[in-house]
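As a starting point, one isolated chain is supplied in structure tokens, in the form predicted alone.
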Amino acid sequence: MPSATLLGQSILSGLFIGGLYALMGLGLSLAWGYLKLINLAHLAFAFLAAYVTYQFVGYAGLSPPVALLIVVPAFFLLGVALQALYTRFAVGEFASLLVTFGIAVIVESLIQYFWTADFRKLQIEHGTASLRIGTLFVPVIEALMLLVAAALSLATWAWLRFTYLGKAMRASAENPEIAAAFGIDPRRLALLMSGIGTAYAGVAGVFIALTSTLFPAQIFAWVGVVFAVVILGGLGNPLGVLAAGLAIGVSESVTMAVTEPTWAPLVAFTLLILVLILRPGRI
């Protein structure tokens, strides 16, 4: 059995990686739950944002906050443009799986073309800074990533629950014909939601660049765990996605500490299978 210090550090690490899982799953959950689009390209956009951040910070010399202020609006507009195309060509739920998979492959190819398939790591000042709390170490950037994931999840939940636009979005997702009869424009709301979801991919990408080693094949390596987070958390449920991301992150990290690292990838799928067996109507 691991020591108490190792177990505590593993739980902390799991919370931090769970925050990243939540950031990556949040936009996908919103698109699937409210727009009925299974957006595989969401993960590709997150890694595209990571490479763009790498370019801005590593070569252009911009600070990470400035890069974030550039990446997020740009990806919001990208999401709006793509949603306009999906609407124009009436891309349905099943077709979106195929279409967005093709977009993901194109994005991966573009990343390899511009940045090659080499491993890349962004080095920034104070990038490895950490705080010591007793016997535990808290990496500053990872802790900030967790706080951002929690803040975005909570803000999105509050927006959907309490604001006029959020209520209109929920009504439109439930019954677009009735919502339109009451003056709600589902197309405009879809553009907004798609832009927000893709902007969240941009936020996740910035933190991926700051915390991870980049290589293009990562895009599809994350598909399984992010889909597990989205389904476990519930489609269109920001707080559920956050909770699922943290649960899977901690479970994986503790599994690696107690047993072997090779067992960690089984955690997300074991939890997913159990949920689907016990609650078959989850999706």
Second form
Amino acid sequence: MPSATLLGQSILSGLFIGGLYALMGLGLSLAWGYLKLINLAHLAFAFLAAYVTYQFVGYAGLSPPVALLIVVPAFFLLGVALQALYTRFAVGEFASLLVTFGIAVIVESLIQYFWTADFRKLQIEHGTASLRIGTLFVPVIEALMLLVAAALSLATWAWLRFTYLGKAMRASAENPEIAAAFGIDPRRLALLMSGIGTAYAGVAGVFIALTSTLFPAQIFAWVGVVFAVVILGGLGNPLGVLAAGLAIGVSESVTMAVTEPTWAPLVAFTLLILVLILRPGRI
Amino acid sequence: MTQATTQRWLGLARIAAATALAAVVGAGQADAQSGQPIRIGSTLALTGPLAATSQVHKIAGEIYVEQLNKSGGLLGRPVEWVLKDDQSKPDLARTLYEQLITADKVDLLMGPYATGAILSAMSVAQRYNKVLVHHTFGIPSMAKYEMHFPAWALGPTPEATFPNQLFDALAASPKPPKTIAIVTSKFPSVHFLSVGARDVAKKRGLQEVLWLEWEFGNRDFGPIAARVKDAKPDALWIGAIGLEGVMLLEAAKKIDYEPPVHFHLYPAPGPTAKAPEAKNALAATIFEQHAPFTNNPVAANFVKEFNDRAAKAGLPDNSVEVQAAASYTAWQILTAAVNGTKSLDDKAMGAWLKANRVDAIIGKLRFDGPSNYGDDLMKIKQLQDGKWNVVWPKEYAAPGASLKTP
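Next up, can you give the form predicted together with the partner chain of this protein, since the form predicted alone came first?
Up next: the whole complex, starting with the chain shown before.
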């Protein structure tokens, strides 16, 4: 049996990686739920943001918060621009799979062109700093990442539920014709939602740069788990994505602590299959 | 932007200008070389998950072919390297090698990068009775073809010889470890050596306090670090590839743990050297760019060229170590076979290689042992003051360097 400390530390570790899963899944879930776009390029944008952060922090000497302030608006604009193109060419839900896969491949190639295929790791001062709570250690950056994931999920949920724009977004997703009859412009809302979703990829990218190793082909290694998070959490459901991310993260970590780490990747998909069997209307 | 990254933008403009210029003057220049070129075909994982290391092989190969052509080529003919991208997919490598032989009609083959792709290429080479020299095949017992020739001199049973080498080094330290944790990726060539290390440790009386495996591409090393900390080993064998070892050490640091002695099987040398947690890390190598290796003028010249080219290509690590040295060695083996037989006949070259030794930058190579493997030339290096130094065997140690243990 694992010690209480080992188990506690593993649960913490799972919460942190779960926070990253949620950050990566949030924008994808919003695009799929509200814009009917299965945006495979979302993960590529997250890694592009990670490389840009690596460049800003590792070479230009900017601090991570300053990098975040540059990356997030830039990626918001990128999301707006891409949505304008998707609308212009009437990209539908299934066509979006192909189109965004193509964009992901292009982004991967661009990353490889500019940063080479080699491994990159951002080394920052106090990057491994931790707080000690009893026998457990809480890594500062990972804890911050979890807080940001929780805050963004909560804020997005509140925005969708309580604000005029959020309600308009939901109405437009549910029935665009009726929403338009009430004066809602679905095109402008779609631009906003795409911008927000891509900006979230930017936020995820900053934390990926701070906590992970970077190499271009890694983009597609995350697809399975992030899609599992999005589907488990429910399309367009920010709090669901957070809960699913944390559940998968903790399940994986506890699996690693009590059995063989090789079993961990099976966890997300086992949970996904179970949910799809028990609640088939999830997707 | 890094200088290299910025230069890439300028590079695009230069490429456009150079293309236009080449169109004007190119035809006239082509006649300057005499004789039909000898075409050597190969693939490399220029894209996909193995692309990082393949860049090293590409640069090493380009340097070798350029040097070869400057010194008169092969059999008095220029050499042309026909290189294709196997996208890190062994099945695609198989198709491309087939294509190189049947459609491109290359004269000779050079191996691709990584064990899976090499196995694929080997099956094609066997079908067409072609010599296949390859750089970095990790599991010698799987190489059954009689005309494959490995540049990475692991010996026929590295799963026994290499761990023994490491444990010999540790046994000679002031405080030899009594317990060991072996944690490993399931990446095939890594896992195979880790399993071997487990057997060797047992035979040598080292108590195994932890054995863990993870899938290649694992994202979260926190729980693994926590288990290693719980096990309190005297030494930690990390069967890692790339930066998995650094990820594990960082995760350990975050829970206030530092393994006393840590060995990394195949780390990405440059980024690992920059990680503070990797201080005193041990790793496997066949070549490092310091004496006595660089006492060989060919090696010294290659090191200088590679350092420059890798810097221009924007690689984060410009130094010559296992991959670059094995790559250059593979070309040396192929050249030796052609020059030794004065022909491009694969059967003659294969027979010559089995009967002769090849003087390469990693040492004298022979191919007369089981599966065409000769001696295990692997060595132990250690990250000391941000630099990789060979520390074992002592006769290959960097000047003034010796194994540092707590």
